[in-house]
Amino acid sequence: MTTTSVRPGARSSADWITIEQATFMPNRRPPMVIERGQGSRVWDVEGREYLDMIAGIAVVSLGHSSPVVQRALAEQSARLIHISNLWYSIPQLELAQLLMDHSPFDKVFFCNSGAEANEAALKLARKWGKRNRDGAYALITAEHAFHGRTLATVTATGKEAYTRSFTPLPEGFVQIPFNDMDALERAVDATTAGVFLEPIQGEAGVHVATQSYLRDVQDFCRDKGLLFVLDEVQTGVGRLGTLWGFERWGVEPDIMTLAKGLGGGVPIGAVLAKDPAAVFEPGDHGSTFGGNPLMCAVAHAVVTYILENDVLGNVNRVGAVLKQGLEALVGTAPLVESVRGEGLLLAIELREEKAPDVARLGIEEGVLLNATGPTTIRMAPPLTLSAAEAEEAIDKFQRAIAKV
């Protein structure tokens, strides 16, 4: 691990964490404070360097302190930072046009996060059901999904650890096993408005929808007159090596949600819908900050850069290097059982419940990893990760698991 000089008089991680303990509602985090980042690397306040293989949970798509993001922030902040949705702004309209030009969708609503995007999509689906399916309002979602932490999205998520303290929960959500078409068909009744899925269940540990499953869900929804909704908060905007994750399955949802990598590090979310599903009318939904000129200018710059600079090709090339290198550990590292995922969204399944230990020891080795469960390590690095950095990550990961 590389250590750089610390500013004279700078506070240590322990100093900052004392402030956190006195002021924050409780949270679980390792005892380190990140001060700056560049590309695929970050440094803590002690000057220790880390290769960031989680990228703000699949957010920092062009790397930390990307010149693309910096330039867009500087130029737009000198013009207009906020105006609200009482008025039009040029960056919002430019981003809307860019997304429509490069997707099968017709309309967009901008918000501030993935949870907000999914919340808006749920409202949109309910209104569509009332209008088109005799008042239907229920959404079929998958077990072990993750759609957010608002009351509706956490109910759609269906994880008891996230919901038990917040009952009663909104009704109208039916959970079924992921990749189980028979269960989905059995779950449909007169109250069903649509099906709401992730192409890859990221927070659950990078569980990938089978090729046939998403196609069968799409065809079933069209046959039965149901909405087909995909949560692409984590898989969208290049993460899987295609601009939209659904392209890898050869399907097209009626509604898609985005956030995370869309802003390259700034908070923005979006709901994209085809015209028949875009049933919001003025006053149905709103957001003070959603579609903020500053955030939209950055998102426009990020998406444009991805489209014009072979970032998708890099994801496929470097993703293959990373996946193959990790798969090579299956036969050589006793703790590693399997590797799964697509593009630069990967998970390593361990044979024992040691994932939190591996993540902690990864910090010691100078790599940031994410334990999504007792046996699962997730990697979702910047889309600009190099092949050399991928090999470095494999080496540091291997050293961490050897310590376990």
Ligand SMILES: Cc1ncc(COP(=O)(O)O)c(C=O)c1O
Second form
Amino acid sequence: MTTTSVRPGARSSADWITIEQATFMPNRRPPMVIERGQGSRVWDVEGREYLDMIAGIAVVSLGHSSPVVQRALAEQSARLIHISNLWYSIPQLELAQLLMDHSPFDKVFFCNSGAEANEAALKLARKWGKRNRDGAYALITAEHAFHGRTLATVTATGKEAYTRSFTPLPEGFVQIPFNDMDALERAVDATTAGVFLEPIQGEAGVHVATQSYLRDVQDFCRDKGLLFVLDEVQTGVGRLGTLWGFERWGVEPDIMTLAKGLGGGVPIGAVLAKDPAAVFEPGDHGSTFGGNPLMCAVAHAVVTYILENDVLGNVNRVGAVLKQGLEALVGTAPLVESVRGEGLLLAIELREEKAPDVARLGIEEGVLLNATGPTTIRMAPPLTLSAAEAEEAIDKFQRAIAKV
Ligand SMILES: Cc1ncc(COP(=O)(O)O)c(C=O)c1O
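Form predicted alone already given; the form predicted in complex with this ligand follows:
Full assembly next; the chain just shown is listed first.
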């Protein structure tokens, strides 16, 4: 039991952080407490304003406290918040229909997060392998992938730092270098059920699959009778300027997972599958909260808004402004080595291991940035970011690196 209680009198960031230190299993975060947000901006409890270039890790797709999200929450919460997967509910069915109408998939399973969506996809792949590939169960994943933190998804992620305290890990995961077709061909054996990749490795620092790689993986999977599974938790729902990331590569996976931007800030995940891969039967999988009416109503409103308001056009236009503006810093500003990414999922590679310093100094300059590693800054702002805000972000980023 802890002796510190959350006091209504707590006002400053320091006050709140004292409470955090007494009550939380530790996490590392900068010493300020965000109190409210609007559009692409947030404010801390001291009233300082920040341009949010990471949007809750690529989640707040329509901006903070979007009226679209607020309206859906208000209307649906007055009607029905939760009913469980024992019963049908209208928002769930409407969202399922919307996703099927705008994708090449046939069936969906709803859950609450990216890890859960991937966990469900892994179970689907195993069941599919049992039925269709003589009991094959293994998934080939990529080095530096990120698929989540449950035991199976962290094993698929394969990063030793994330797994070492939690062994023994589940069997059936084989890791190969990303963008390396020869390695994939060598890795396949009788136990392989499928290949499980991100089109852009976001958490690893925005490493983009080459055009030929994803096409070749798709063709190889079709040729060998393997499942082609894409984790679009970060890249899906408009982030790359297409509704689904895979459209940029001209491929179609058998299974796709979503979360993050789908709910525009509320927790929801989904697995979408083509009919042959949609092998769950009653009792195979489930989630009490998955597909609850409140989250589904919000996700439906978010996806509808994206489709009807040229949000994808905005991502392409503003993404180009941001990328070109950042590229102009290569060779002119200190530290900046290169820029990569698509749409509004970009990374700046630094020449020295200063990314955490840049993110810290960004806070002083009034911009939220994310260091995904010692040399990499990621930007994944709201999809509704304006061109003027993109210019402002470049300016603030430039001032942060000048201070390092
Ligand atoms: C590609 C990808 N997959 C899965 C996840 C895990 O999602 P969640 O944190 O919602 O479990 C993430 C989170 O960053 C991700 O980027």
